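Let's start with one chain on its own, the form predicted on its own, as structure tokens.
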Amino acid sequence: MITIKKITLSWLLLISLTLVSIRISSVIDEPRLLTFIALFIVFLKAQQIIDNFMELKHAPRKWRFILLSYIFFTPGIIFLIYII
């Protein structure tokens, strides 16, 4: 069972990553680098949601692997489409 403290810390991390992505978007001018960083932040946020809010950290490996692979491949495919 996940504690309120852990959920709150995870939520603060999600908010922080959102603020970081906003700040980075105003600083970086290179579109490919910005896209890569934004998609990496999406990956980190999705991993937090899967592990803490969906509580799949202790679920069967199959389910956690399916969702983690989805958040790995989807941003990767978007990045590949963008750079072509």
Given for the second form:
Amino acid sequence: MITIKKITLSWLLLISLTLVSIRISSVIDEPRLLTFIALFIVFLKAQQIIDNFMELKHAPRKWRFILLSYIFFTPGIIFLIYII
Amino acid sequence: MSNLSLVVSPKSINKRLPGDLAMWFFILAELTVFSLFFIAFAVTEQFNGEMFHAGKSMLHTVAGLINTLALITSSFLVVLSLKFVSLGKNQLTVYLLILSIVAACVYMATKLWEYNQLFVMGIDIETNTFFTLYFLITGFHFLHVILGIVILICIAVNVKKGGYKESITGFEAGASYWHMVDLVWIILFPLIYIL
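Any chance you could show the form predicted together with its partner chain after that form predicted on its own?
Below, the chain from earlier opens the complete complex, with every other chain and molecule after it.
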């Protein structure tokens, strides 16, 4: 069971990562690096939502795997499209 | 039946999918549709680099940030409310759900303001390919937010009536849908506003 403390920490992490993603867009000039970091942040944020908000961390493994595969492959494909 | 089939590992006892199975299939279908939208957006950007760069520069990053914070906070409040309804604290649950609806309304107001700013500049869905995709993707997401708000209102009314004393499956299903709406925005936000 996910505790309220863990949910709150997850929310703070999501807020922080959102602010970081805004900041890096004005700091990093290299487009490929910016794309990689921004999409990696997307993966981290989405993983927090799936595990702690949707509570799939303690759900049957296949469901967690299916959801995580979406947030891995969608940004992954987008990254490949941007760097090609 | 052999005794072996009755052996259940302690780890598997607590592994339960929150909410309704049908809702999870619906969530997967929705995520597939949005993923295709995002991939289509990224591919189209490669063929119309300058147009997309100009289009993105006309968007309000701060409005996008407010929308992101509003949806994350709304999702957080829904998780909290789910915890408290399990503890039987119905009044607190209703308050948290109302706050989550208010956060969702902040998202809607900001998005509508953003659309209005573009309309004032003479930009609409037919302006160019970038804005066609922008209005289609964000508009489609906006419709999901409206549906999510309706679901949250129904849940809040049900909590007020004491409807989740025996089972919170319906609450969990609605909450999962709302988190899916948040999840989609988390991918949408950098794709349209940052990259």
